[in-house]
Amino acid sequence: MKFKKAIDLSKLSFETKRDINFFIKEKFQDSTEFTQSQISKIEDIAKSLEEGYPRDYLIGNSEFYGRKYFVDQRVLIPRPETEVLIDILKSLNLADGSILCDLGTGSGCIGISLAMLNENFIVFGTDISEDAIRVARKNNLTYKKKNFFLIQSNWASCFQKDSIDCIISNPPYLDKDDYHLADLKYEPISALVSNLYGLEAFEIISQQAKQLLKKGGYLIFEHGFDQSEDVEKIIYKNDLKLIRKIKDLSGNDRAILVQK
């Protein structure tokens, strides 16, 4: 039997009902009779879908900059507002062999989107979570870019002085206390949150920058709508130069280019 007739649509909300015939054409393609335990399956994932949980993590995978990208529990749903630094690194028109860093690199998505911009990159992304990692090495299996390499790293940490080009980063940034994770519970909770109400990991990373940017090189970090001014004061606090924010659809700051 067809799964509208089986089950009552009515009973589910909007966003459900949509999620669960995105679910159907990306598993079943919509179109054949469902056996009774697929019907079982899709009203169990209807109940997890009400429930909030995401849709990205139901079907596997996510899109990030037009392609897809694998994604589970184990690393945070790419957002649309995160594309603005992939369009900030483009518009840096940097020389080929340039080393660039995606620090906490998650599913791998900035990380492999910035290898695929140029085959001459050098692009290393770094995580200090070993199931990141996976993750990440899962979606780089996909796309054999063989100009992305992967260290499980605090952020920087392992790399020379004077040795990179461009940082990039989406790190965590909200405060433990945000009422924004309400929303947020199945989505790994070291990838969203950060001490220092949301600011800890710009703190280290800009003192990281500091250090290990060549001379002239860039920083590119995606912050909260309302850290603009605190993520300034860090930079400047490091000696780094600000070169430009950028605001996302909403118009909100969400981006900022930094140069040593």
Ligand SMILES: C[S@@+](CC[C@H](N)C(=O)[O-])C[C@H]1O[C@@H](n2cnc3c(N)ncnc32)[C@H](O)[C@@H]1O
The other form holds:
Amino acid sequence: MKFKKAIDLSKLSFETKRDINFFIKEKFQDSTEFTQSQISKIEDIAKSLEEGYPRDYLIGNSEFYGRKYFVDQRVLIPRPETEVLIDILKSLNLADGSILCDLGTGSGCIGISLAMLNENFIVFGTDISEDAIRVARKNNLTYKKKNFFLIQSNWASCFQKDSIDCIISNPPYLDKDDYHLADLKYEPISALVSNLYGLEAFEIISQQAKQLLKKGGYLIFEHGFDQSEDVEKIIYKNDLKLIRKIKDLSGNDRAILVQK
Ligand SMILES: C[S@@+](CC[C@H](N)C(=O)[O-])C[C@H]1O[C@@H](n2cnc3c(N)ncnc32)[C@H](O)[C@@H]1O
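Moving on from the form predicted on its own, kindly provide the form predicted in complex with the named molecule as a structure.
Entire complex below, previous chain first.
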């Protein structure tokens, strides 16, 4: 059956039409004829896209810091605002041999980007989710970074005292009742929500950073657009030094650089 005869694209939004056309081109190349089951599958996908299913999950990849990463529903889709964490790390000019930890690595996009910056960095990516570790491993098979190591762990609990030069993390930071969650229903809840009104991960990681960073070592967090003051309080409570706050493109404080 001819696709255009079988499905009425005119009823779909511009974005869904674009994504469906892209999907068909990728999956079926130059076919013009489709079986009934293929048509039904495409109709189901169109319906999900209209209901907010993310395009990146449909096409199976997402871009971060100029590179493509495989993604599916086991991991958060990398966000452009997270790229600022890589720029902050770059500005530190860390020495060869530095030990960096990307806590809550998800797809591995931060850790692999760090491993690419300098072959002589030793980069660890941790995640509590075995599924996420599998996805990050798949991405590292693509980029073959021999200096990137994955560990299933509760944040940095697998590391020794005074052993890390820099901890970098984009942890889950939404409150369980945050209204944004309605639009994020296809992404893993454990990648989005944290207890204590979205602040628990910052508390735990800051406590670990105090113990596990070398003296003078750095901690870099991405946080929510309205969490800057709360995260700052957590930093001071853990006897860490605020170095600077970094804004996103909308002018909101979005990341923080801290030192032990
Ligand atoms: C916001 S996502 C960030 C994913 C990726 N780093 C990125 O920026 O796209 C947070 C990640 O933290 C992980 N996570 C949640 N709780 C954790 C814990 N206790 N220990 C380690 N990782 C955890 C989630 O599984 C998820 O992959």
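All values derive from a computational prediction rather than experimental measurement. Residue numbers count along the first chain shown, from 1. Definition used throughout: the rigid core is the maximal C-alpha set that superposes within 1.5 Å between two forms.
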Core superposition between these two forms, C-alpha change of Leu240 at least 2 Å
no
Core-aligned C-alpha movement of Asn21 between these two forms reaching 2 Å:
yes
